[in-house]
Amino acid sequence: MGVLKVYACYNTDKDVRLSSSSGAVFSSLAENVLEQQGVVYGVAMSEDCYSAEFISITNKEQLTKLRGSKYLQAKVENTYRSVKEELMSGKLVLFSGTGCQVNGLKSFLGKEYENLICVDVICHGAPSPALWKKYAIYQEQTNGGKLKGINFRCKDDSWTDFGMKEICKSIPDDETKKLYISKDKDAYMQMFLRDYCLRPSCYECAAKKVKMSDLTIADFWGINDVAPDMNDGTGTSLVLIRTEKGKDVFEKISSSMKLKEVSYKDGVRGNPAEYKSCARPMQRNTFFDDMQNMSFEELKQKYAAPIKVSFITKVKRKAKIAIKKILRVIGGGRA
């Protein structure tokens, strides 16, 4: 399926954007459906913060549960059946998930429904729920408390240099602690970003080739090279319009957005996960055996230790940056 339009955009409500992973396009889509007495399906963290699961919401107050990325595979359970029941009763339904989850829903339904809007996120891969639970318990033991909230993409420092924010209620004094760990230092995020803990199918993702969603949303990585005027540092979304239905829905929410149309090539340049699966690292062969047999501390030492960059590599990087700056000056500011 081709792409009809591509946009850089963000929600003009700054508070909503700060509580979202990128430009808060999902929130606008969801609010539009809820205003029409529709139902929104998406992923929320479980009450104990040990897993992620699909839930449905019918009012804006519940929307906070669905905002933000959850970097682990979510439980689908009876979600597809529930979506079908809502559709057959005539309700407008917005379903959001990864490409394979959208494709799974469409295959389950077996036919098109005019009252179904599907939005997927550009997916790097789905990390192991077992690893997440192991990490969550380790964090509770390390900090002497119970996890009460997780934000995988906290923007307190910046949108691009994000971190993990964890709310922990200490035991027994019941004090609430807020922990912030940079993505470069958090062991779980490092195992995810190094591709060790993904499902086997993620290394050869069939959903990259067959797109069944109406819209695709993602972070607009590389925005400064494409539309720097669309980056104020608090998050910009990339939106790919895939169907006429997606185009109509996006037009309805565009008044709540600042947006700029870009080419597909420019849009996905910094987001190759739109069309390409990540490479399976050598360490993937031993990672899951080790996860069963090692403590999280041991896993952390083996798979999340800082990668040492050689002196020569550092020099090469600095040289590349210097050359780019020179070329920008020669080119009159164009990169």
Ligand SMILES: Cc1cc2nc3c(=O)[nH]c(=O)nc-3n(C[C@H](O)[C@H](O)[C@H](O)COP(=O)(O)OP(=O)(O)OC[C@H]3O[C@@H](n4cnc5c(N)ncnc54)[C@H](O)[C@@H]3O)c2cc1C
Given for the second form:
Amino acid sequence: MGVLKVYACYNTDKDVRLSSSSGAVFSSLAENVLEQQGVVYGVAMSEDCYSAEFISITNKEQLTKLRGSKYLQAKVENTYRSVKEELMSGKLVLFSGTGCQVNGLKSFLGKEYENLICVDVICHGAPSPALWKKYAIYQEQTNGGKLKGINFRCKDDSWTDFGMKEICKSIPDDETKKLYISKDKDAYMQMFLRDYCLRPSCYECAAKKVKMSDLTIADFWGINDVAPDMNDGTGTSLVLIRTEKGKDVFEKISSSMKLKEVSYKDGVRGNPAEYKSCARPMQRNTFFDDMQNMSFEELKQKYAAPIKVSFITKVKRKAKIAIKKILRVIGGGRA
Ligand SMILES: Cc1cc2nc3c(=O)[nH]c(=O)nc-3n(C[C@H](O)[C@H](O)[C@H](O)COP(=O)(O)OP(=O)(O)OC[C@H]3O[C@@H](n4cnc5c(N)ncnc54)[C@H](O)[C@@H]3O)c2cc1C
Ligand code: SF4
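Switch from the form predicted on its own to the form predicted together with the ligand and print that structure.
Below: every chain and molecule of the assembly, starting with the one above.
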């Protein structure tokens, strides 16, 4: 569907990649725009960690706020108006978000702007912000502290077997604790990955049919079947170039990337969220009523009970993680 080029790629700065969800293509795009005195719009967690919101940044130090996926629907508020003002003042603007947010911006603007670059993420759905807040408060109560930072895609185990890292300041002794919870054990992640808690529109996503971004970025799931030489375990991105502008922008950042061109078919084989909406599970019918009436602990028991994994699979997974860690230490990277 209207795609000019497809790449497997990753940012050659390993530290930036380790703190990004996939191959850190977003950081390269953002840095390039900031170097041209442009403005970058993207999603950050709020100060209290209870919500996600669009912010704009104008320097590289602020980029850490935008780095990394925040798996909940972000507040848009007056972002589209602010983008329009920057565009009209002649600034170069990079807007990054989900496909529906890019399409929303484009229809708000009502015309094309030469100085606007839009990048969307392949998105299988955005979880309810109310569920996130309920989870965040539950985590604070369970750990006796205040959340100070979240990484939804911590790569301490690996890029594919990721986990949540939560920074919590304990009360009253003010001690900083770092909690790591594997995605398989974290109740919020399980509700997200099982598609129980997505916005209603995500099950019939109109943005899958009409793509208005210049580039789309995503995880290159299934990279080992397509280009195993592009997988060092630290995160590989899939990039879909949709417009001539997207092609020019990507060319400008390609010197900061290791990349390989692939076919569209190979690129999206492991990522059906590019072209089709996820199925609405039966549990979605009761989930939101239960969310109003149940505690998070009760929701956890009902909707995030562990799926039984065989002993052999567990041993294989642990062995794989251990080998990857050893290889990273030998290769001089962070374990
Ligand atoms: C809700 C959601 C669902 C996703 N589903 C998939 C999927 O099914 N398959 C897949 O391959 N990839 C999915 N992604 C994208 C993936 O997680 C990475 O964000 C993407 O590959 C970019 O990674 P990166 O390493 O280049 O940059 P990173 O630095 O990791 O990503 C930062 C980018 O993500 C944007 N972003 C972060 N949180 C949000 C948010 N809540 N809403 C809108 N934009 C946000 C930022 O604005 C910025 O552009 C999803 C992302 C989100 C936010
Ligand atoms: S699945 Fe579609 S509607 Fe839902 S957040 Fe993603 S782009 Fe928007």
